[in-house]
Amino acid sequence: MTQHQLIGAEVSLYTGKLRCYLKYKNIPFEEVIASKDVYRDVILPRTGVSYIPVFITEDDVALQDTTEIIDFLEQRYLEHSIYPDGACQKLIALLLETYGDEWLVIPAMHYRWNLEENREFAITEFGRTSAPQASEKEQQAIGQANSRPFAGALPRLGVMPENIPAIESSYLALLADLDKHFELYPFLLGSRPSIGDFGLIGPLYAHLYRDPYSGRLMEQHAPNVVAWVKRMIDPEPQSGDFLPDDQIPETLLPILSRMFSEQGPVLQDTISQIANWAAAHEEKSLPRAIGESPFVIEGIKGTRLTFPYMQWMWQRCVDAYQHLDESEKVRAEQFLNPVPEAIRLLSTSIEHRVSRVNNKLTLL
């Protein structure tokens, strides 16, 4: 192999986030379709998971997870790092990575599955990724079958339809904050991606965007929003400067709120059952999903899954804030004031820490 290889395909959110690093940092990698045989035939032996994105190295390293891509090939090409050098701004952007990663897959599955003509438009997609080479009609059934998992996903993750009007009076929010934002800043940091854009892009991109129905939304109520997640896609490639002596942007503030409101209490619930977790089980290996969360969303309530993996993620930030040195800290937390939450759960040890091994979670 002489080049990087990414596999995943359009339609996947992970995947989008990944293309645009791999742009934003000019590191030249072949795309390859995820279609049936390339699962059968490289992603499951590869990695002994069936997700996408995989990232196979020129030199034959076979990667899964995106953040963990990101931080591998981090270490790998130097140049402009996403991670800013400010801890403070470091803090703010793996905050928002987690709530894009973790919390944006609410209305990003919502408004695919739930909506007939992104719904529709879905279908086709997996259809041409799965099977590239069958017939239009071949392809639709296929992809009618590799959808329904998908799809079958939302009541996991706490879509339901008391919920949806919720859900979708949130997310509009959400765009106008970040519309107000991006008028202001080309990215979230100042005018460089930072590993936050990179959480914020996938849902954005490849659901939000991309998906025709929820793509015109974007663009009747977020035109700076759809010219962000344009740099993102078609990004000019190691450029920009975060902002000087580690500020960060009043206008992020609302968007901190919104997360903290909404995901914070299930962050402090899965720590708490993965506490509850460890105490009842001898083996480490972790399931992907260990009972239910309760959660609030525009005063209205829900239920979803409890996935370890949204504790490995919020470890990153739990560790960046805990590094900060004192007067890191009392910048952090001034900035922070308007979202005690904030403050509170990332002052909170986690006693039961997870760690990724051979692309499965685990107890250390």
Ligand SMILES: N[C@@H](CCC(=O)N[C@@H](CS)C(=O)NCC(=O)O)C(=O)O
Second form
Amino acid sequence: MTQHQLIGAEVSLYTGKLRCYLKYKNIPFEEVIASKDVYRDVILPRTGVSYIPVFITEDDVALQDTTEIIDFLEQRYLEHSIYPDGACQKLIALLLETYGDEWLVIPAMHYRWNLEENREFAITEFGRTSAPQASEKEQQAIGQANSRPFAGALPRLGVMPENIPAIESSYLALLADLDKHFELYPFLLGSRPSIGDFGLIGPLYAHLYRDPYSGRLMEQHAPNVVAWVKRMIDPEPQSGDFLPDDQIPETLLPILSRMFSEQGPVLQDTISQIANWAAAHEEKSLPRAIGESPFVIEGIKGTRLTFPYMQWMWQRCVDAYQHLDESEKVRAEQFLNPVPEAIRLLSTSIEHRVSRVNNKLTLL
Ligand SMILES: N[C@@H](CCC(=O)N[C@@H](CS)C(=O)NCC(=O)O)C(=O)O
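The form predicted alone done, now the form predicted in complex with the named molecule:
Following is the full complex, with the preceding chain placed first.
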């Protein structure tokens, strides 16, 4: 093989995250559609799981998980790292990656599958992706069948009829906060995208910008977010810098505050559920979900499955926080002072760490 391959789909949240990264870093790649045949012949046998995107390196290493792929490539392509040198900026970027990857899936999936116009668009797209050669009619039937598990995942993610108005109002408030930020800065931490930008672009591109109803909503409410999405999907490769002196824009505070009020309790609960699980099971490998976690969005209670993977993402944040030296810690804590829950959670040690082995989560 001579070229890297990105196996994924235009409709896929995490494929968008990786595609934007590859383009920014100017890493040449060929995009391969994750059709049914590609799942059978490549994705499943090479990764042991059925997630996209999958990245096959030019020397034929098959990788899954955008965070691991990005970290792998960051070791090979050192120019214009997307991890800031500034320790406080790096911490904030990792927090926002965790928010984009693991929490904003809620509005993304709600708008895609509960809004008729988006749903029809997504079904057609699912059909085209799975069977590019089939007739339109066949693609429609395939799209219907293949999208069922995704649409059916809404309650497991915490999207219920009772909290839909809360999810929508929280999302619109988030858009307003992001819009204020992107009016002032091209990316989260200056004129270079960080891992935080790549975390956010996942949900904010494929679902919340590209799906037609959602795209109009974003255009109406947040033109500066639209401009950022366009910078992310069509970047000027390897350009820009992070703000000097490890500065963090104050405009990120309301976004972090929303993250911790909604996702914070679930992070906390995930950590304690994993500890309980470890105490009760000999088996080291973890299932995809291990229980249920309550959460609150805009004052409305919801419940979702507890995904141990979220702790794996969170461990990266805790590690970044624990590696801060004394003066960096003081600065991080000063900045995060209006979000005390962030400091509290970052200082809480994780009883049972998890790791990824052969694309599956395992207790350490
Ligand atoms: N954390 C993984 C998530 C990958 C993922 O969930 N991908 C979705 C498509 S965007 C998928 O394949 N879902 C299949 C499933 O949930 O079973 C990553 O960053 O790559």
